[in-house]
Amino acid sequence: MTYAHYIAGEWVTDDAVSININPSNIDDIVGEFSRGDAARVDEAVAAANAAQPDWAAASPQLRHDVLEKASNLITSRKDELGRLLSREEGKTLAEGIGETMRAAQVFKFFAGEAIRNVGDAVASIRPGIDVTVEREAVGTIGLITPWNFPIAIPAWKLAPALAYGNAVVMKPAELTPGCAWELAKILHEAGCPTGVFNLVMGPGSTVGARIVEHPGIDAISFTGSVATGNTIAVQCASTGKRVQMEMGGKNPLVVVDDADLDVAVATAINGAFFSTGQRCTASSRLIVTAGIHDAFLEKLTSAAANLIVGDALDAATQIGPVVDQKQLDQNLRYLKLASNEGCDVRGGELANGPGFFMKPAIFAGATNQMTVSREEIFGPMASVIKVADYDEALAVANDTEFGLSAGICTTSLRYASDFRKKAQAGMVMVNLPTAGVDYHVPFGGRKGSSYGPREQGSYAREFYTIVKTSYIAP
């Protein structure tokens, strides 16, 4: 079976597909899925177009009534879209059926937020006028969503491009298309418009590339690297279009002398290995004072050789395989890489198994100025940096050209409350792994993390509307 394309509420297929494999066994095909190209992306943005008028006019109830069906039909279908995503992406099956339903708590959140897309009516300074400040939909979206979340991100940019009257075209990443197929089938069968949600599969330098220039996408919404986001923003500026970027993150957790030592090693497991580390939000640097660091390093270590690596779909495990060998590749050069640097390096090892498998890594002894301690590596790797106290701590936490998540750990409410004033990142964790968020609260970061409105809870609304303010005379 060929997965198509869903195009003006029809599924259309191409000659070209993409393989869809499972990480855990490379034998495993996932399936075969087409494969677009510029000339697919053109129908889907007419057929949007043509649709977004009549979606925007339609009554609140009508999307609030869409978008809690697919919520609703997305948790009827939890354990299969779990196994699946497990299937496809690595995560372990606990991992995928808990990102499912965060799907489903997306869309049933937004679904909601369509009867409650408030404005303002204030008094004028000139008597006798009234003055009316109205959100109304921006047209039609493009979005492009990763590989590392295929199912919770689709939703959480794609639940409120339709909860305020947009229309869609969203392109998943190449490798995990599988998500967001069973999202365009679930989304058909809730009732949604023909024309309103469009799917096109395929490569972002062909489909990617054209839904970011095409003339009749208003606004682009975009999780991926530093580089292309980088890119996109420089070409959404050139053609007015709206955008908003999701990108890397180098996220440190910061563990201080009076921390829990049992809850800092917890937490730091949590946010640098789970999901394979392959999370923007990973605890990609532990940076640890001078005073718990030894004793930290040494149950961090023993901590870490004892998760259970291997098949995402086998209850036992904790840590599943690398994305892909092109992934796995990139994580044995900065392997590699932090042993040249000087790195004592611990775990790390490829594990057994027909899939791509590997242990959590630590380089112990690192540094900040080293380039596994700078750059994104996105997998089950950290750099343990140790400082002298937590002066040197939020000075080598804030060092970074990124800012998207930072975490600290410590029993000292001064600590704690110095560390959310003053860590340069959009959201800050205490006691906390620094990968984990809540649905209903704003997403997003500073610095080369996040450019554009943040994503996420009400103030999704910042991106996916658009401001008219009206001036009344009787």
Given for the second form:
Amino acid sequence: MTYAHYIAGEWVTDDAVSININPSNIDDIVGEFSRGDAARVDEAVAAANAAQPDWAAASPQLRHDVLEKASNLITSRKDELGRLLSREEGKTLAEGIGETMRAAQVFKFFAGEAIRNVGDAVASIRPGIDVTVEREAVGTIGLITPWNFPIAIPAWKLAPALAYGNAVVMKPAELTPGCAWELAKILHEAGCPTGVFNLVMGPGSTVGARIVEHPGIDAISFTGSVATGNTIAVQCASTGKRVQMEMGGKNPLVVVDDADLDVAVATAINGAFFSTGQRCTASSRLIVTAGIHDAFLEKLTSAAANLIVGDALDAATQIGPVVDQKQLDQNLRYLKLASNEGCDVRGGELANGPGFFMKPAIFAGATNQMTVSREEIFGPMASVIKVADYDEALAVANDTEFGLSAGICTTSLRYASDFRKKAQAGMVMVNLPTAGVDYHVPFGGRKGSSYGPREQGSYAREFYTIVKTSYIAP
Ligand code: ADP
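Could you switch over to the form predicted in complex with ligand ADP, since the one displayed so far is the form predicted on its own?
And the full complex, kicking off with our chain again.
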């Protein structure tokens, strides 16, 4: 069976396919997914454009009901979908099921937001005139998603897009189309009207590029690499599309002398290595003050060495495989670079098995100027950077072109509150990993990490709606 695109309420198959492989076991083929082209995008945009006005004009109750039903369907299939997620992406089954439940929560949240889309009534400065400020749907939105959160990221873009009356053309990453395809099926079952949601699968260079350039697309929400995101942002500016970009991170976790050592090590292990380090919020720079540095490094090294790397579907596994050979090759290049730059590399060995298994790696003795401390690696690797004191730690934490998430481990209220104020990041974590966020509050970064309005929670309304000011004289 070939998995089909979902266009205008129909399942449409292409002869060309992308093969979805389980990174834990490369002999296990998850499925063959239709590989679309520009013409498929054109069909999907035409369907979306035709369906969008009625969807926006429909009662918010209808949009609520579709999203709530989608949420319930995801919840009822959480084990199966979580398993599919882990099989196609490689994060552990617990993480896969957790991410699936996150998608369900996001749909439930935005079911409510569809009904809470309030505006303002304002007294005009001119007597006898009423002024209202209301939010309307933007139109047809192109969603371009990455492989590392195959169900949560599609969900947190799709749910607000639909809640506020937009139509959608979505293109998932080629490595992980399975969860996006299941979401299409779920929206179909949930009664999403024909053409409101469309799924076109295939390469970024063709399908993605056509979505970005298509005149029938009003806005693009993208999550992925910095290089691709920056290219898309420029293209959108030249065609007048609104954009929301979530790109990379090089997130600092500061560990101060007064930190609880066990909390700091557990926080670093989770932030740096869970989900195989394949998170834009991963703690990839561990910035440690001199008094606790040696004890922290020693404990971190042994905790990392004890992590169980293996098949994502094995209940004992703590770190699943790297997503594919290309990413593994890139990781190995950074590992070599870390040695060449003078780090004491601990771990990072390839682990045996039929998948892309790699042990977590610690780059001890790193400086913040090294390439391995400046570029996003997207693997289970972290620099440990020794600094004299809190002030230097803060300066090093902010010395990066990124600004997504920043964490600190400390028992001092003074350091915690100073760091909250001065960290140049969209999200700050105190005694918590830089990764791991809630769904009802804004997600996004500063500097090179993000561009455009925030995602998630009620702040998502900023991007997925457009304001209209009306003046009414009786
Ligand atoms: P990664 O390296 O993590 O896969 P990418 O930025 O390459 O990140 O991919 C993120 C998403 O953007 C994927 O769905 C990919 O297919 C898509 N994409 C890649 N190149 C382009 C492009 N030129 N235009 C539009 N989408 C693209």
